[in-house]
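Next comes just one chain, in structure tokens: the form predicted alone.
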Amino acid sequence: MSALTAEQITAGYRGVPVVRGVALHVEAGTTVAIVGPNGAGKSTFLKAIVGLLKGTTGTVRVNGTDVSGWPTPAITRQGLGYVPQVSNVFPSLTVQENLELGCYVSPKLYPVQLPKVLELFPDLRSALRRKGGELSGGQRMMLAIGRALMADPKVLLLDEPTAGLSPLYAQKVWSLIGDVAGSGVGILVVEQNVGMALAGSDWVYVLTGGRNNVDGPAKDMNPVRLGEIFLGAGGGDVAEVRRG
């Protein structure tokens, strides 16, 4: 059983669809990657999924269990996690009450998951008592993905987690997502780095004008002929696509 899968999914802004019958799923303890050009709906897909925009038509199930329609709250109580590009931490609070915050769904979790996402991310341990607002783009990003995992996700959704950060801490942050997914959790990851996509996931979706493109495993992926598809934005033969 698949830990997320997303049915013909439709979702928009002003009654405006912006994605059109997209469809996905996601393995527990995978990583998954959608990318595509820019304005190809990436970001509004992973909205749709997690209840924040209204209208959505579509299935989607969180372990088995239909979440469509559901309020954000309650489909991250099912299980799924969201780390949105920007505004993911609070700037204000410290890094140990941007933790608290992250189990605001079930408190009990707090001493359960805290020292997991400390293992995970040692970073984070020796800047419990700084402001979030003091810290580097990737610490605050790794700040973000370890305040989601504290509600202990079987899904996690994270929204462009390298834009902005130098290639070092593009390449951390992709090594600690492989960590989070080595650890059980399913992964799916919207990411304009396509090189570090296809080098750090299962799987991976396109998408182009707001719907599937083609998708299959990163290995057989070919970068080239995805370049080719972001700048024509059109169907593209998935034969010509996949290596070999």
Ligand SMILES: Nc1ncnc2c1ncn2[C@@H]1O[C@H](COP(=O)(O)OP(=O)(O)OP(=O)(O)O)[C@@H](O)[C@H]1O
Contents of the next structure:
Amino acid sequence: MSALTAEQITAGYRGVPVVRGVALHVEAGTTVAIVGPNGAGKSTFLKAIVGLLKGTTGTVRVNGTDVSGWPTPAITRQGLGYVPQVSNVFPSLTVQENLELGCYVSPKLYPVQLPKVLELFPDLRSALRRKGGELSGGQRMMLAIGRALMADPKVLLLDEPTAGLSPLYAQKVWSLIGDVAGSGVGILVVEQNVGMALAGSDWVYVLTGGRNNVDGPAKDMNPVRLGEIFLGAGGGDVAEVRRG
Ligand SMILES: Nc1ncnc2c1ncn2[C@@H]1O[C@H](COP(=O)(O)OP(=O)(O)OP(=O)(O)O)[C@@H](O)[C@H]1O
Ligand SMILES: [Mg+2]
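Next up, can you give the form predicted in complex with the ligand of this protein, since the form predicted alone came first?
So here's everything in the complex, that chain up top.
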């Protein structure tokens, strides 16, 4: 049983599909990356999985439970955490208040999760009373991930967690992703930087034009061929995309 299974996901905005028939699965304790050009539908796909888009069709299972069509808070309670690409912390609330909101669906998790999250993110401990809006981009991303972890998710969806960060901080985020996966959480991460996606994940899916293009083990993917796919040179099977 996969931690997350999505099948035949079709979703979009105002009745116009952007993502068509996309499928993917994530095993517990592994990191799966989605790469693809701007506008490919990566964020739309994540939003559809967490129940944020009306009219989504297809099946989503979290730890074997079919959550298709469930409201987002119920999906969160089932163990699916989500860090959106933008507006992922409340700027006028303190770090501590942001973390508290992370377990609003199950407040009794707060005293259990807070020490774990602060151990993973020592920077947040010294910033507990600061406002979210006063943090640097990197610290804000740490807070957003920490907030999602407050609900003790089985699967964590991260939409471009390294966007706009310095290479050093981006490495830090990927190293944290490894730590979280190491604790048994399944991670699905959208990453613009193909090199980082290949280095940090177990499996990679390539999304182009709202459809699955190719997927395979990260260690077997050829970055040059992936680049060609991004530029519209079409899809292929994994064998074609293997490192040559
Ligand atoms: N709220 C929205 N309303 C209408 N169309 C939208 C909305 N959000 C995204 N789209 C459209 O859906 C398509 C896919 O967008 P999406 O944000 O999913 O792509 P993406 O792969 O995440 O791109 P990026 O790499 O730039 O983040 C784009 O054509 C975009 O214009
Ligand atoms: Mg996006």
